[in-house]
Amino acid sequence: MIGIYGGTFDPIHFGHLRSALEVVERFALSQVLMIPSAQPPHRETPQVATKHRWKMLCLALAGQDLLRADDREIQREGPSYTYDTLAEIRAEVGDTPLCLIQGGDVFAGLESWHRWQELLGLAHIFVMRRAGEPVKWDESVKQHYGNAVVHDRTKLFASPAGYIHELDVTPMQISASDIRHRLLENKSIRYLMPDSVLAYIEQNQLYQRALGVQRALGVQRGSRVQNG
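Just the structure of this chain, alone, in the form predicted in complex with ligand ATP, please.
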């Protein structure tokens, strides 16, 4: 089974990395593709240029094989729809089981995603409870997908797509918006991400200036809206 872990990674942090690795190990996945969203359709534009988010992801994943940076949404024109990404990967891998890995916060907004009713035709969805919180199901998603929930792992391996599986990962109260906020406040972000990413942020003076300008303009930061 191959995992697909999308995000803005603005910036990548240990919450992403640790949860991806735990899913790899628990399900003996052959790999997880970590795919930065170039133009998230349903959330604010990322704060730093795509090239920086990509570089930070590559630095974070350097030297290990199980988590792989994948730039297909950066290469593609237009909004970064997960449906299109899954369709592309499905065409490449034949009947190999795929699982789309997402946090409960993202799953809670699934009904706003492009062609969300068709996602399970392409992959399973693994929903990670964030900080042990129960997963919230939107009413229309429950109606459409409520019967697709499975606890039995063998079903997940026996089918290329079609099921939703909820799981726990080690709770880590780390978020990219909190990291951006700390940078704005001139606070340390050490131990929230790999040192290589930290050094890159410092060298390129990322987030500090952009957020300073935003604050001056009164733009709200860190609002949680969804990808798609």
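Alternative state: the form predicted alone, after the form predicted in complex with ligand ATP:
All you get below is the one chain by itself.
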């Protein structure tokens, strides 16, 4: 089974990486494709250029072969629709089982996605949750997909697509938005991401535009970003 994990990765951090690795280990996936969204249709425009997000992802995944950076949405023109990505991968892998890996917060907004009613025709959906926290279902999604939830893992491997599986992952209170906010507040972001990614952010002075705007407005900040 191959996993698909998409996102803006703005920037990539240990929350993304740890959850993807846990899914790989728990289900013995052959790999997880980490796919940065070039033009996310359901989220605000990423704060840094696609080339930087791609480079940070590649740095974060260096030295291992279970999580693989995939640039197909960067190379494709137009909005980065997950349906199109899954259809493309399905055409490449034939009947190999696929699983779309999502956080519970993402799954809660599934009804707004492009052709969401057809996603299970292309892949299973794995919904990650924190232990003890129920997954939130939109009513329209529940009516359409409620009968697709399974707990038997053998069904997931016996079919290339068609099921929803909820699983617990190690809770990590890390978010890309919090990292960006910390940079604006001149606070450390060390230990929230691989050192290689942190160094790249420092070297390229990423996420500093908003900081410059704040300073121009007279908000007092430190003279440089400290990271440890």
